[in-house]
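Only one chain is included here, represented as structure tokens and corresponding to the form predicted on its own.
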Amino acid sequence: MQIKESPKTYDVCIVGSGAGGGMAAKTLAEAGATVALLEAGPMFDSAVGDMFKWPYQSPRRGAPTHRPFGEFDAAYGGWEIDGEPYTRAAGTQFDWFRSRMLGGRTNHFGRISLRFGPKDFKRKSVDGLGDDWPISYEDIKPYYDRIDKMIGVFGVNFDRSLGLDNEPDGFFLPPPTPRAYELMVKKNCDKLDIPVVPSRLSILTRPLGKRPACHYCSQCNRGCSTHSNFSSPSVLLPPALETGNVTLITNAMAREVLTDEEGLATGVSYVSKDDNMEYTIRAKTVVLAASACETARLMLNSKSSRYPNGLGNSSGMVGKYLMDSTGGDLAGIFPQMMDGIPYNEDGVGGMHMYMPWWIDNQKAKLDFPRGYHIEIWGGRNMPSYGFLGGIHNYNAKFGNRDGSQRPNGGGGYGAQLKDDYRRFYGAMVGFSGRGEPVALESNYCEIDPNVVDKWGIPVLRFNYEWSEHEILQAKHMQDTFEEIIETMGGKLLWNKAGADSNYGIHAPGRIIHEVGVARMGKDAKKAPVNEYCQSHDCKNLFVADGSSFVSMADKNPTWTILALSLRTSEYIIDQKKKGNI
């Protein structure tokens, strides 16, 4: 195959344009560096997305689509992509989500923007499991502070009396007004001593810079047409591109990081999806922000005589300690909300209130080591195609209006169906737990020696199993959700998951929070990168996504990826000025 080499040598080549790559591109370009930014997917700007379309504009009328979250969702990609396979070791399961588009997953994530707390950086010191990070909350706090102000996040600093000492303060925009069902949840959770507090989402409730405040259409997952919520293409990449220092190359599937005889990175080779030709970009520094597992894949595929086990992998730890958040769900239907009076429930495309982890595991003598937060969903959002789907599964729970019993499944059309819609719409509230797993070396990804993708690039093979820690945590989620629903006077919408299904815990990878495959550490024999996300083996190679995580807190990872990327990028600038790289 003919390889086309770029005649220009850039200061930095960044692989990936999501949260980590976008922040690195902005920071480095504004400092004057010339940047080649490679993205495996096409261009995307949410300003011309599907935010304002009506459900009836779906050409498939709600039938399954090529997108994993629906017709209008701003996610190009999914757990399965034609021509981009991955494999699993026998007896294990991991589902790998990839978002192939400018900005990656930042276009459709839930905008839940939580800082890791002080305990999250020293979990081994707290409960003896896993490892502590080589940095503390105090090291990263200044970067969280700057990101709050740069991007915008609504929320409040919590009252100290709540005891939420692992939920740090921040710089918040005013939160939106709680919805009726959220206030009902809070009223009843107060009886159970479970705190329900304003959520923290990176959606503007006040104008910030050139970006207007949210107009409360609640369709954030489609990508924001006014750029009021956070995504890399709407917030980070415009200022980066305005510097004139960034060369953006889309549809560029990175193959490997190139190195010289001294072991230094010299650039990146990639296959263009536009013409299937192979190209090389020369650069003085390489930053991998391709998403954690894609970054590990690149490092493991970058083999040479100097790096026979992959670039930056003398420790043998690249791919190891793979983590994803735990997840479980349960929902209830509430008689006091049936036949509800229509009212204004405007708001953002996500929860206005949530429940941070509220228990000290050790003091409460729980049988699992780490916590979870609870996301609340329900209410009277704009009906979409397929809304109240499965109504035949629960409309019999409350009988007919005259008090007589009715069979399951009745009223699937006509006047009875319309009456059921009016009766049950807005009467359901659901709860989703998102919890912390324990990092295990036995959970990992590696190169499958027998499978390549459509461009001939070796693919990943996953080895992952939940341990008893996560399964017992999922049981606690189910028990808690049931207790809340019953306290609220509701009935379960479906049966609570039991031991036969590991208490309903989602398969690893399904929460799309995978991190930790190139963890940071001060000991080069135990960790691929140092506390600045710099390779121990190759000093001009850095990672700027979730791959450097030592543990995965019960918080969504985006805010920490952004903070680490900002910190790493400024470290690169400093080291460059000192002539160290």
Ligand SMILES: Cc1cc2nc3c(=O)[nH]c(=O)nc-3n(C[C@H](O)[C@H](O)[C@H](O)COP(=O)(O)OP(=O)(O)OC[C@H]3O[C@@H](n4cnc5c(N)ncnc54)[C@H](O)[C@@H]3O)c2cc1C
Given for the second form:
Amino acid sequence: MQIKESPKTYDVCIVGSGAGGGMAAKTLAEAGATVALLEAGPMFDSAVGDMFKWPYQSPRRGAPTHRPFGEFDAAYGGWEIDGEPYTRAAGTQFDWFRSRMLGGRTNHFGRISLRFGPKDFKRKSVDGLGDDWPISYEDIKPYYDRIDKMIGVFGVNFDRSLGLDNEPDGFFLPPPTPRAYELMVKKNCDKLDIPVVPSRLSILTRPLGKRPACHYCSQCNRGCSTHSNFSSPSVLLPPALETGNVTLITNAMAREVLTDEEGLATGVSYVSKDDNMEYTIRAKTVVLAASACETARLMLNSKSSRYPNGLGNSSGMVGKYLMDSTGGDLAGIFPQMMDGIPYNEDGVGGMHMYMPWWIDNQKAKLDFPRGYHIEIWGGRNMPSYGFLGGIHNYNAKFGNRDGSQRPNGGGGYGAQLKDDYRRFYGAMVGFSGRGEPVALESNYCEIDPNVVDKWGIPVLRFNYEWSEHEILQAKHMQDTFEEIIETMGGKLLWNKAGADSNYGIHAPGRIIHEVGVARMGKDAKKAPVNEYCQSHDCKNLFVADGSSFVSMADKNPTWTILALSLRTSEYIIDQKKKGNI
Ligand SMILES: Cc1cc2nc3c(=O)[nH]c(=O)nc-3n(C[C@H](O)[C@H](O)[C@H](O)COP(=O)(O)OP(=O)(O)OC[C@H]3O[C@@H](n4cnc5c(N)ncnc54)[C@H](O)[C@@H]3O)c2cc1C
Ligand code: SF4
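Given the form predicted on its own above, I would also like to look at the protein as it appears in the form predicted in complex with the ligand.
Now the complete complex, all chains and molecules, led by this one.
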């Protein structure tokens, strides 16, 4: 195959334009570095997305053609992508979600934007499991502070009497008013001593720079046409591109990082999806931000005589300690909300209130070590195709207004079906736990020796199993959700998950929070990168996505990916000034 070389040598080549890559591109370009930004997917700008469409405009009545979360969702990609397979070791499970588009998963993520707390960086010191990070909350706090102000996040600093001492303060825009069902959850959870507090989402409730405030259409997952929520293409990439220092190459599938005889990175080779030709970009520094597992794949595929196990992998730890958040759900129907008067409850595209983890596992002597937060959903959002799924079963379960039941159970057409919709619309409230797994060396991804993608690039094979820690945590979720639903006077919409299904815990990968395959550590024998996300083996190679995480918290990862990427990018600038790289 003919390989085309770029005539120019860039200061930095960044692979991936999502949260980590977007932040690195902005920071480095604004500091004057010339940047080649390689992105495997096509251009995307939510300004011309589907935010304003009505359900009836969906050509297939809402059924997705190429997007996993519905016809108008912004994701180009999903758990399966044509020509880009991955495999799983026998008896293990991992479902790998990839968004191939400018900005990656930031275009359609949930915008839950939580800082990790002080304990989240020192979990081994707390419960003896896993490892502590080589950095503390105080090291990363200044970067969280700057991101809050740069990107915009709503929320409040919590009343300290609630005891939420692992939920740091931040710089918040005012939160939106709680919805009726969220207030109902709060009122009842107060009885159970479970705190329900304003959520923290990276959505503008006040204008910020050129971006207007949210107008509460509730469709954040479609991408925001007014750029009022956070995505890399709407917040990070425009200022990066405005510097004139960034050469953005889309449809560019990075194959490997190139190195010289001294072991330094010299650039990146990629396959252009436009012409299927192979190209090389020369650069003095390489930053991998392709999403954690894809970064591990690139490192493992970058083999040379100097790096026979893959680039930056003398520790053998690239791919190891893969983590995803745990997840479990339960929902109820609440008679006091049936037959409600329809009104607009849209708000932002996500919850206005949530429950942070409220228990000290060790003090409470729980049988699992790490916590989870609870996301709340329900209400009277704009109905779309498939809303109140399984409506034909509701009447059999919850009966008629007078307490009677239809002779043949649920179901129905015409007036009867419409009546059921009116009756149950707004009467459902659901709970989703998102929890912290324990990092295990035995959960990992590696190169599958037998399978390549459509460009001939070796693919990943996953080895992942939940341990007892996560399964017992999932049991606690189910018990808690049931208790909340019963306290609220509701009936379970489906049966509580039991031991036969590992208490309903979702398969690894399903919560889409992959982190931790090139963890940071001071000891080069145990960790691929140092506390600045710089390879121990190859000093001009850095990672800027979730791959450097030592542990996952019960928080969603993106705010920490952004903070680490900002910190790493400023370290690169500093090291370049000092002539160290
Ligand atoms: C439905 C959904 C909801 C979520 N909700 C939340 C939430 O509420 N809060 C939260 O914190 N997180 C959430 N997440 C996770 C969040 O999206 C990720 O943590 C975040 O986007 C990770 O940033 P990243 O830069 O590592 O990866 P990405 O944003 O995925 O970006 C990686 C980019 O690299 C590109 N790329 C990959 N391989 C290559 C290659 N070989 N060559 C060139 N380019 C490549 C990809 O195309 C992509 O654009 C959610 C994710 C999904 C899918
Ligand atoms: S809810 Fe607000 S931020 Fe979300 S898409 Fe609508 S206007 Fe944009």
